[in-house]
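We begin with a single chain expressed as structure tokens, specifically the form predicted alone.
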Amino acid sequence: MHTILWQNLERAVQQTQLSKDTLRLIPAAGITLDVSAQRWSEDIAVAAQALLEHHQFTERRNALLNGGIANPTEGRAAWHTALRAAAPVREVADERRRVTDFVRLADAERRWRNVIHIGIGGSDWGVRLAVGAFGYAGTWRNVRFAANIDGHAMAGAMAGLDPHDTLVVIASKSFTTSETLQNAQRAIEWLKGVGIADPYQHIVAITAKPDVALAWGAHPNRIFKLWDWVGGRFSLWSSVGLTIALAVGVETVAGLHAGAAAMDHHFAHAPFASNAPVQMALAGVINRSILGYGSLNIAPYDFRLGYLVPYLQQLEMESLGKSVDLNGNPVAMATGPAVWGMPGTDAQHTFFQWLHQGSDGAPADFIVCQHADHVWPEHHTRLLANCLAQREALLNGKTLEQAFEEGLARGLTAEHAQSLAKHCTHPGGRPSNLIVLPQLSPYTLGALLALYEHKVFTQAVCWNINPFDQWGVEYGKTLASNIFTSLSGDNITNKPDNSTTYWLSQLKK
């Protein structure tokens, strides 16, 4: 790691304090990013740009956006932006058309009143997010999800549905994901159990390995293609969106694509100082690697974005949970933060106490819609007030003198007010972003998700890590296979630790 560049950035950050008088607004693809509550100065800008240039940000961005090798450890592209382009390459356009035709025919015939979507991780969270955001009040199709290997997930997904009018969508890039295939097998048994002669007519397979899906039993005209260059956590933009189209319409999918494509264009062409993903990323790098914040809170002030937090958890933590650089050398500073949160105002009654007065604190991303889609304006006004107030409190804090004066104003004695004031102070100075959508639409949600994608990519460039592999996940899968063998009654060759050995013997009973 080039310490001089980092030392320059660290020095500039330490010489800059959060200012209450700053206003830094960055419009991008129809949404507005307010980074006023982040540390920034001309010196920071110069040092940060030097760091990005040293790590060949422009060249790596071009590779990302144009199908070059963006994932060096696996030797492949990470070309998810191609999936939402207005004029995509032919193979993407053809597959997009096949999905649209399938959904429109099903809609015209009023078929598949029930849909069970089986996938996990990137094949699940994005679909849940979009269906929750735009179908939160219900749709004419009943959409259920099964991701977990826990049998209760699949049992709950099938409960009460008519198998004769149920479509099962199986989304797995490799078509070897154990959780997905186990749940898919339960669906086949369920369909056969009611006398459906060809249960595979009720199955749609979405995969980068169509030959594997075909060998499994899926019909060729019910197999939709992914590509090897689509990372799982970016598969929302692919044929995996078929379930979204069935639930809330092909127009919704088109809107998501359009908004994301607009953010792609902004990321590719906006100058450094007014590039929303870049500026958001630099704030995140400063907060994590220099100021030492270990986590990032996501606070969407919109009930419909309930699944945004787990979606971003996967995007950020699977991408940035790395401790070696592109050359395999240890990274000299802290990389990706833990990501957590829930929608406001529920969050205020759950963990905002820790955000405001806890010893560690965390930066927060506040996300809000300027306009609501319901008919109760006072509800939305109160929601907006809560969002802005919590952000203001994190930034400005409350001094001991302010708390003391408030106590006196409430009629407390001076002694009581002085004692209580120590418990009511807020340190303030805690960074945050505010992201304002005009309203929640497919276009603005698409732009929002692409904003985070490109932010994560830019952070990875700063840390010189690969955000597109996930080797850390694989080791546990291998161990699980061995342990499953043991729990099923066979001996395993490797010797586990004492605790694992004990529980193998206990659980086999």
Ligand code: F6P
The other form holds:
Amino acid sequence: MHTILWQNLERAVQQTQLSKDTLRLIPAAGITLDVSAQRWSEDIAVAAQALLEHHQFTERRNALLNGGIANPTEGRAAWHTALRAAAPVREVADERRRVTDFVRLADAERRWRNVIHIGIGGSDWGVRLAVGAFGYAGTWRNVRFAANIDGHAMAGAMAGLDPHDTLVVIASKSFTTSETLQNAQRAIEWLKGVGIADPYQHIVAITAKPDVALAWGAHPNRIFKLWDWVGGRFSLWSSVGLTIALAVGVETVAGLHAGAAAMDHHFAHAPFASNAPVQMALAGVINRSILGYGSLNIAPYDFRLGYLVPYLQQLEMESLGKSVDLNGNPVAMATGPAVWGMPGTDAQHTFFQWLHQGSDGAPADFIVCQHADHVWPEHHTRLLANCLAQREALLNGKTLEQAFEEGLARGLTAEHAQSLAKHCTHPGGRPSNLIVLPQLSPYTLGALLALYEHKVFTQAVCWNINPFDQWGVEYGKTLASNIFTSLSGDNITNKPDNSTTYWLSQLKK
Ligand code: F6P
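Output the structure of the form predicted together with this ligand; the preceding block shows the form predicted alone.
Shown next: the complete complex, the earlier chain at its head.
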């Protein structure tokens, strides 16, 4: 059945081309998704809906949104939507209030001029993204980040700060991540080093393992909770937002929650044809599994969204980097694409040549705000122009004749124009999404992130994979820990292969 459904979808897609005449706009939670530059037809709609229904999309969406077991390999919910609900369950509301009270008191006391946020992956990217997006013009508090185990990261984060007025936020769902615990230890030493008698007064721990944080030394009133049912890459919505609130205000966090909750509502209720995450997901599945595009380019045309790409890389690739289905069988088609990108217009001067004329190409998501928050209209008009132009080139391309005529118009000889034209043609027909935010606000950013979350979930349903585990990452962590034991101890306890064994002995010297 599964195979027939895919064959139907494939047939429908093969019979469809991108068309200049299409205009397909889907408004959702205050933002607009333009999927005009994606393959679509009535036949595709029917085949895609049949595929989703076969994999019990509605039931799985209900489980996701209601705290059911959405993550079967770890036997737990993935209930991040509960964290941003307008009227959350009691334990969430209580913790939200504790975070707000902590930040409001710190603000009232004008305390903690410096904040060092220590955390990695989901305990880091979302915070960096929000602080960068809304603190791009500076913040009252100096906010530094340390994620990497590379000691330079922590050295840089502490450099020049006065430890006496520094709060160190340690965000780790598991409170076992070695990068985070090592960096936290350096912070404790740094605080002690200037004579602070109780360095833990300067520490906030955010974790789903409060007992572990307590045993580590954190003070109980400085431990903020998240729960086992919050996937690491969805931590942004939890108490991990404390650093965002310290940097750019508790109202920013509330706005992020409100926008995401509005997208949750849209995802739960909009019909398939006008459901933005569903339509975006289907376009992505078609591009990956049927048209064979191996990657997805993210092109935010907004300087403030510098961390959106790594944020989405974790969300998409940790969630969809799977090749075994829910029953443990190999998935028959290509699953999640590699995700990459950079804000435009920098991206245009870095890798857009490859997108325009490279042999593979990639679908692209263009993200732009209609209105800017600076006072130079020409900058924004040029930014918008660049964004639309790249999309137009990818969609419409340029024929040999057009390139030839352009050469002639530039005064080239016919012979020169003819030979150059071959280098100046663009294939076109390359798919893209355009996502337009009226303005970059906490609300619209919240909606944007939730749009991607639900898109990823819907794609996982199509591929019948679990988007909420990450066994590959866990394996890498275990091996690193074994290798660390060999590198730092007297003996090499593991000899997995000749090359690793050679380097273990070399690097021990
Ligand atoms: O990268 C794997 C991962 O488990 C992520 O899912 C998570 O965001 C990150 O490690 C950090 O984990 P923790 O918050 O437990 O320190």
